[in-house]
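The chain below stands alone, shown as structure tokens; this is the form predicted alone.
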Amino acid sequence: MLKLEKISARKGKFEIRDVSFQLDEGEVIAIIGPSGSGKTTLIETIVGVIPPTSGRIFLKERDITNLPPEKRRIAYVPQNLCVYPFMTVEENIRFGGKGMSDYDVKRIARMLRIEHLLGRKAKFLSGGEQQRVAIARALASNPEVIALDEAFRGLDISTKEEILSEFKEVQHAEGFSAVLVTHDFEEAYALADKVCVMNHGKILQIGSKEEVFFNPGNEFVAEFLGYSNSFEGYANGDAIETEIGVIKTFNEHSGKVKLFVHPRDVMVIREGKPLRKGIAENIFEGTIKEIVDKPNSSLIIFDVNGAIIKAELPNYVVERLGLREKMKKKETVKISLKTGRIIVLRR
């Protein structure tokens, strides 16, 4: 449906490089990766702002390499939105497509939910009012593929989950395709089906957002994704030699290697509590050196042989296991690192 070969471009002293990928129709790929990693720019090059240097483009195997961008059937919401403010609701989803029956602009607005806005000029709407505005304005140019610069940035949780939702619920039935760009890894998650990770103008890993999230292939990834416990080892078979211990793992390996484990996936161990296989293998002693609270959950940093161990675990498990009192007593705590969860790369 888009594909890109081998796409290089040049924004000021930035370049992407040898970009490719896929994106079959209906689907919806996230690009994330650090500031400065080339997802603007890689963004702008596929909808026609920046010209490449090398490399094609293709929309339903039509080469749009060269075509300007009001020619490319390809809808783009940049991060300021671009919402005429002295418009209505209603001129701005015409600006976006030319020539409209009534009964397309009030479906689209009834779709996102902001039919009884028509009227209004967009100055006075509020942000998540202005977001839908500007992905109804992008519908109504009838895109193959829209293209969401950090579309969703700046709004509170409640609507920027409500605005998600419905996003989604539009995708699915106008059945378009959508390149993401964001920072935020839960709006990665909820949208895509694709995860592309860049860094430094290049793509480090790119497969289904299961794939990517759950199995990073190379440390810079497993980094930035937030899998912040790593150990170096020595791997014979599926039991791996390191500074905390031994570690075992579900697949065989051998030589030097590096483990990763996310906060997620390190549990705290209930005494009585019968261990199902997988969380049973890696069981560790250590004692809670800080507790960092969040809204919905904790960072619970533990001492373990005198290596940094990170867990993060909903207030209420922190709460019912009584962790803060064990900290302020020094007891020590047993926690599990879940044995299918491990992230294990060659040296």
The other form holds:
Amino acid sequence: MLKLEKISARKGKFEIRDVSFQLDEGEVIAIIGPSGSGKTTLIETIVGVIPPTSGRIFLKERDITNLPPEKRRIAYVPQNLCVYPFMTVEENIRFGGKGMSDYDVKRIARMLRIEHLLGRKAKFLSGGEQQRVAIARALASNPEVIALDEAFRGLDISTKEEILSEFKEVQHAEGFSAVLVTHDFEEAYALADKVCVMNHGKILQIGSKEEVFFNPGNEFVAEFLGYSNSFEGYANGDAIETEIGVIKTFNEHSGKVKLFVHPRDVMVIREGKPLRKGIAENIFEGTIKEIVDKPNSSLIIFDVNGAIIKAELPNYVVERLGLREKMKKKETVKISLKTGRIIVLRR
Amino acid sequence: MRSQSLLYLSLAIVFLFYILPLLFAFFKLDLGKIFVEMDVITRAIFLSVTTATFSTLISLFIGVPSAYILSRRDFPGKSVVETFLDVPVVIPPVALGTLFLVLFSETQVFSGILFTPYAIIVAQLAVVTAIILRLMKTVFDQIDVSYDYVARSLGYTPTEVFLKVDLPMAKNGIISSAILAWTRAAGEFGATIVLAGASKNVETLPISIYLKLSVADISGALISVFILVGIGIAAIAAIKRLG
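Having seen the form predicted alone, please provide the structure of the form predicted in complex with its partner chain.
The next block holds the full complex; its first chain is the one shown before.
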């Protein structure tokens, strides 16, 4: 469907190099990476507003590398949405689909729940409404691909959840493919089939969202995706000698390695409760140094043999286990690293 | 306290430099003379209004697309071109008029229009096109280029994007620039006197002031002054209304 072959491009000081990936029909790919990693340059190259310096882009076997944006059938929804303020919502939608019938305008508006706003001037819309209009306008052009650059940014949590679920619904119903640039892992996980991690203009990892989020392929990706517990060690079979002790893994390794564990994969053991498989090994004892409160979960920072281990636990678990009391009394707490979730990378 | 003193100081300056001369001039105004010189005044207003309208329309026609291209396209030597386009803004209109006078009289191509009402339009054009270009480039620079990208991705050619997206988005900027250019053209004197001279058939409002002053007719000159001041205030009010 959409195929990038070794695409390189430059925009100001940002440069992308040898970017290749393939997107099948109806698939969504999320491009994630830190600021300045080249995500926007990549999406603008796909849309056609930045000419590539080398490489080729194919859309349904058609070479679109040198085609202007208006001939590509890739609708663009940029960060600031660019809903035309001097037009009404209906005019914005019609701008997307030249010669659209009234029926189609209403169908798209209904799909994005903006039917009641059709007559309103776009400059009077809220952020969430503008997002819906921008997507409706893109859909109206009947594109092969929709390219969204941080298009769901800046919304409150409930509106964002609503829009993400609507987008997914519409994407399934209409069957278009999408390239999505985002900073938000939850958004990427919710919408994408594939995830591509970029840094310094290069793809560091690409794969299914499960592969990338649960099996980062290199140190940068692991750290970027929040695997903030890392230990250097020496592997001998399924046992790895580290600064906090021996860590067991599912697979066998050898030589110098680096282990990564996501805070969500660190469990606190309740005394006297039988341990289920997977958390019965890799148990360590430590004291709580700090509890960082967040709206739904807390980050618990443990001191284990002088090393720091972070665990992310739902707030009700923190309260139920009395972790704040234990922190005050400097009591030792047993924690377990989920064996199946430990990422081992060769050094 | 300090900011209040600064406020009083700026109000005093405004009063001293603008209000006070206007007040003095107003009391010197001979309203009866308006009726006596109605014919001359009407002709001067008509000539100023028509030439300013023509020159503004022509300069919009040239300036708006040029400003758009300068804003949106990068090309080798762009900064040099921009510097040259700024030259008419910074050099005195009388110098600009002199350059055109030399060009026209030396090449003989347009020498026929010198010292005719057409020369007024050329003089105004020389001054206001640069103003329109500069103002409109700022207007287009402020329109996020992503609006263009979206339209292109929806199937519109660059010309269609200019006509259907950027022109409507720049509407208020175009109107404000046109009003400012029109008032500047209506009040143009330096280049006009060089290219069109100072005679009855080219008597715009500023030329009228000059002609009246040259025969020490102060109260006659003040009538044209107040008409120009009125035009200026109306223009500023209109621009403010546009936001």
